[in-house]
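Next up: a single chain in structure tokens, the form predicted on its own.
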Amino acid sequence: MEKIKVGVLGATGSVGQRFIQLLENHPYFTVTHLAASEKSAGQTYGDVMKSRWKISSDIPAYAKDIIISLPNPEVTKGVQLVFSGLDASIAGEVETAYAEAGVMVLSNSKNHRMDPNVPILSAEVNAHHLDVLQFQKTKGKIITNSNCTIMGVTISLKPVMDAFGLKSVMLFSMQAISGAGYPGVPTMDILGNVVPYIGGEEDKAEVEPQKCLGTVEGGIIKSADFKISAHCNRVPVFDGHTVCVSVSFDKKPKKEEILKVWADFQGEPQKLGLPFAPNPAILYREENDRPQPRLDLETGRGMTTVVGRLREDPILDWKWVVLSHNTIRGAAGAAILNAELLYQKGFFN
């Protein structure tokens, strides 16, 4: 099957850079369209990014000579799909314009997440939510990622929800500074410190998992009815969001039952053998002091959800710790995995 031409919106930002890195030599997709602000438009990506590239590997050679344009679907030249890392201040209108032009949009921005017929797609968790795309009125379609904080949390909840039902969830996040984008949090604010507030984060963490784990009814996504309370904190870690989770179940399981459903869990990406699918999707660490960002973040090329410290909760039922790579599993990598799912399901035929 011929490779699909794709674009990256917000290509010079931190999420855009991850897309450029991860899409190098991809078996399904070839990048032909890069878009960014007026400051970068008209220049080659290599020239613009000489002093702005913030990923440890070099700028991929394929991207260096691509001329950056303003976000405009009229100059896409055969592009069927765009990955959006645009800032929320402009993402809503721009992404809608691409969709109206017939381009599939996979967005990391919050703007469309709570639209009733726009999936917050987590490929292992809710592939059936793709059914609502037929009810979007645009020629192209919009699909979003969840907030990066709850990506791994939702993956850890999916198999236990299916097996035992959920009543309530408590989240306490310790979020890496890269989640704030570049240049991120000022040094004097974060070194030796914990910032117990991230604007808008708790609101998203308390509604997006319910939609991700919801059902499709009458052409819209109906959110699951369990309750969530979230505390979100910025900590001096470069990459990797760590979340402490406490859960109350409809039917309290035994520890070995939870470990089994995690170990057995396979979503559509694993069943289809998609290139970015981690295997296993969830890895449980038995050590008392794991997972840790320094030791576990690159598991499954940054795509695996690493879980540990499963133990009984004296107030709810059970509690555990989740680690996920916020710019790979929580952003660019998740969107690419979603696109691979679309590809294998024939959305580009």
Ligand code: NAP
Contents of the next structure:
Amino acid sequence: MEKIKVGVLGATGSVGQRFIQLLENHPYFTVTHLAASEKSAGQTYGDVMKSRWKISSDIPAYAKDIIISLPNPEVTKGVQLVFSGLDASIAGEVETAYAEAGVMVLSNSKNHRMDPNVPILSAEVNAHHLDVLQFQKTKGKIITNSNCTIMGVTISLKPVMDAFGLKSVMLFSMQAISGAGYPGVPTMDILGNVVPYIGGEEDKAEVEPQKCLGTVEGGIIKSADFKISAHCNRVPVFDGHTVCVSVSFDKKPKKEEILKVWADFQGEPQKLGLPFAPNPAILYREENDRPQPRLDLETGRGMTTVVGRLREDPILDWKWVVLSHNTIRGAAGAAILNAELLYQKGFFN
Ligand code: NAP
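Rather than the form predicted on its own that you just supplied, could I have the structure of the form predicted together with the ligand?
Now the complete complex, all chains and molecules, led by this one.
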């Protein structure tokens, strides 16, 4: 089958660069359209990114000669899907414009996440949320990723919620600086320091997992019924968000029962053998001092959710630590996996 033409909006940013890297030689998709701001538009991707590429592999040759445009669905020429890594100040209206023009939009921004018939899609967790797309009014459809901080948390919660029911969740994040985009947090604020505030982050972390873990009722997504309290912190780590999670259950499970549901966890991506599907989806590390960003971030090419330190919580029931790669599993990789799911489900036929 011929490859689907795709675009990357916000192609010059932290998330955009990951898309460019991860989409090289993709079996289903070929990148033909790149968009960014006025600062970059009209120049080739190779020229613009000479001093801005921050990933430890070269800029893929396929992207270097593509001329960056301003976001504009009129110039997409046969593009059926765009991956969006746009800044939230512009993402909402631009993504709607592409959807109105008939393009499928896979967004990493917060703007449309809480719209009732827009899925926060995490392919292993809630593939059934695609059922609400038919109720979106635009010709193209909008699908979002969750916030990168709670991506791995939600994946770790899914199998235990299904098996034991969730009552409440406390989470404490240690978030990498790449999560703030480029150039992000000033060096003098973050080197040798911890910043116990990330604007808007706790608000997202306290509502998005419930939507992601919710049900589809009457054409909209109904959030799961449990509460989250979140503390979000920026730490001097380059990539990888680590989150400490404490959970109380409807029915307190035994440790071996939690480990078993994590080990057995598979979603549609694994069953369909999608190219970006990590196997395993969740890896539990037995060592007392894991997961760590430096040691565990590349697990499953950055797509596996790495969990460790499962132990009893004296206030709630159980606690553990989750690590996920914020620009891969928490952004570009997850959106590509979502797009692969759409492709295999016939959305581009
Ligand atoms: P970033 O590094 O600041 O990149 C922002 C991108 O948006 C750049 O390509 C920029 O283009 C483009 N842009 C900004 N203003 C624009 C305008 N007026 N018109 C067109 N393009 C414009 O940010 P990021 O970290 O990649 O994040 C992108 C989105 O993903 C944000 O909504 C963020 O919350 C979300 N997200 C980020 C992460 C992460 O780990 N970084 C993870 C998950 C989700 P120029 O370079 O030309 O200015």
